[in-house]
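As a starting point, one isolated chain is supplied in structure tokens, in the form predicted on its own.
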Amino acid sequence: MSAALEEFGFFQVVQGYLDQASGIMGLPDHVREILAEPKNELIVHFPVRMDDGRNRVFKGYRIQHNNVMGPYKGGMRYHEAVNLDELKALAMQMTWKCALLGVPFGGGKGGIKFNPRDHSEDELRRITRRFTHALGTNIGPAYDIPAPDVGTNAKTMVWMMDTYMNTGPTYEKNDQRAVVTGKTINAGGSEGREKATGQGVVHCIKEWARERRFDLEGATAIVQGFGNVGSNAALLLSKLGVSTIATGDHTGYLHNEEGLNAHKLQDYVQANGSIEGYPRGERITRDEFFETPADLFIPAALENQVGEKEATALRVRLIAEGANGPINPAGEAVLKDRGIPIIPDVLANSGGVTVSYYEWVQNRNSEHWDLEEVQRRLLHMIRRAYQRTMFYAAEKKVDPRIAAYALALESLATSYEERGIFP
């Protein structure tokens, strides 16, 4: 764990952004109190048989932040650092993302505290199925809809879906495919879902470049984290002429001044689990990575990776947050003083939940949209949210992060005003 992670509690950071945005848009106190904490915090302990015949007890979570705009929605994270406060922060951010984009979902997040790289596929399948069974009716296609996150993927979602369908009610079996999103195409997934989060990041970068008449052809990028989001963002940027010259993950960092081949590196990571051992790059330190001059920086790893030290070292024109909360408040203050713009996470990485919504709609209506339809809808949603956020930021003279939060809060406040508080 980095010093940045130890110094800043992610949940407290997100609550701080809530307080700032509440003051900007005049959020009623009672709504702020409701939104400051999740509605439900679920913790389950469940035993799973390992390959060697022993039983191990795992700890799983599901945080349901708010559902005034629609069913809870959010990823399932498998990671050794999963904890309650982290998931509360991530669930809260999901509420803002959905409200900002106009997606009729609320925020949720969950996961299991363990390292999935230490387990076989058979063990991961049994862990996932037992976790799904332990959650029981706390998830459902019209109540709480999980999705992939760090340490999980489409295969994980298919296991969750199948478990839910085989242990839930016997009626409307086909509708129950919508209990999760991010599935494989064959199991009811959507075209374009795998690349959706990275695609949203790239759409935001393109909007930024268009506004500033900045030519992306020949530009350079550094990408922290080369999982689903980072690798797909790098791959899509390469098609625009942007070279990824440095990247890194939990195993270390690589640099190639001529540009890393995003497609080949993505294939390597999918086959080997990390960038470690990739031969077409020079090993560099974490400090050297952040000192690498580039036009774009995409932090796509975990939260609180960029503190004061990293922010001072960065030599980039733009930061687009592919991860949730990658920059802590001290780092953000430095970047603001240096005039380096940030496209905030609740906007930049909202492509994933947007296409998850499209997948959910397709499942509920027994439809399957082609890739062009999904991409057309995603571009419209991201572009609209980007333009609204930047206009609000300029109008209110606030940074884009607080603008995005304030716009989300306006939608939520309107819902509470119209609906009132039960009873």
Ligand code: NAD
Given for the second form:
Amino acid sequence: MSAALEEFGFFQVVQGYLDQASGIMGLPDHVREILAEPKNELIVHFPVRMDDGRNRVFKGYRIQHNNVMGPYKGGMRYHEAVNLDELKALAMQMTWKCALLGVPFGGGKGGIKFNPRDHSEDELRRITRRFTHALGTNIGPAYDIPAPDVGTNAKTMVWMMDTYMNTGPTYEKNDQRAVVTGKTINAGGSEGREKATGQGVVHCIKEWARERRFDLEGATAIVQGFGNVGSNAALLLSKLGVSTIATGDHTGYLHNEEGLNAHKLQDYVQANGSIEGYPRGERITRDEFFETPADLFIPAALENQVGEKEATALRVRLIAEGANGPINPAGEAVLKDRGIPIIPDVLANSGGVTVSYYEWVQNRNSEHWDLEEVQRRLLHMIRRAYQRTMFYAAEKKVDPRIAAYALALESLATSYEERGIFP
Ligand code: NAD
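Output block for the form predicted together with the ligand, input the form predicted on its own:
Next comes the full complex, and the chain you just saw is listed first.
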């Protein structure tokens, strides 16, 4: 990360948006107070035997923000910078995302503070299994349902599922499959889940382009982060005739004015772990990446990547937030002044949790839907959420981020009003 980036506490940033949106839609104070903090914050320490025979103790987290709309739901992040503040913000964002989309889940997030790239596959499997064991019944198919996030993938989810199944009652084994989503198809995953977040980003971009009669055929994009979200967004955009002319990850940045072949680059990253050494493009600096003129910018790495400097440098027409919280408040203020529209994270990257919900429904009903069915439902839900958000934004004269938050808060406020506060 650039040293010039201002330090913003992600949790405080998200709380700030909560306050703004609460004011717009008139959220009762007592509900705002409930939603301003997570319900549960769980921290576990657990030992794991490394390949060299030594033990290492890891720190794992699971934050459960809110479950008034349904079971807690959210990703598991494996990254050396994982911390409580970040996970509280991400868990809170999951609550808004599910409420906005009408997915009957609440918000959660978790992870382990370590760099998965420093470990063998055997170590990663043992770390995941001990973490799942340490969480015990704090997760569950009707209570809290993890999914992949930065540093985790379908394989991680299958290990979690298998550990959870094998530590629960034998007669309930098959009911436990739905304890995680984002699994491999073979283990009970859904068609379309792997690409779902990227697909949701692209559906939002298509809606934006349709409204403005902007022709995506021949357009260009820059994509920060080439993991699950970034690479699939680039791949799906290429099918619409949009070329990704620059990208970057934790190892550096690449540029190719003719367009990087998203398919080949995705295969390369899967084989090599990063874009480093990919031959079909010239290396550029992080600053040059942000200065590259293009139609679209898709941040798909981590939070707090676009500050004042990056927002001033960007030469794009639209930003669609694949990542959670990629733009900090200083960056957001500059982009607002410059009139560069932002499709906010809670809307743009909601395709992942939406198809996770479909996976959960299929597991609970012992069904397997075909890809067309998943895609049809996803398109419908993203389109509806996009249109509701943009309509609300125009009507109340607020930006789409605050509109998305306000719409989510309206659903949550209704639930609290109907139920009252226990006892
Ligand atoms: P991933 O681990 O598959 O990919 C992360 C990418 O970011 C990698 O290419 C990595 O090299 C890059 N990266 C890491 N640090 C970086 C840095 N300092 N500078 C530039 N690039 C860096 O993770 P993912 O699942 O694609 O998640 C990316 C973002 O999307 C996260 O914010 C995540 O919360 C969000 N998201 C993911 C999903 C999902 O379904 N996976 C759903 C919703 C939102």
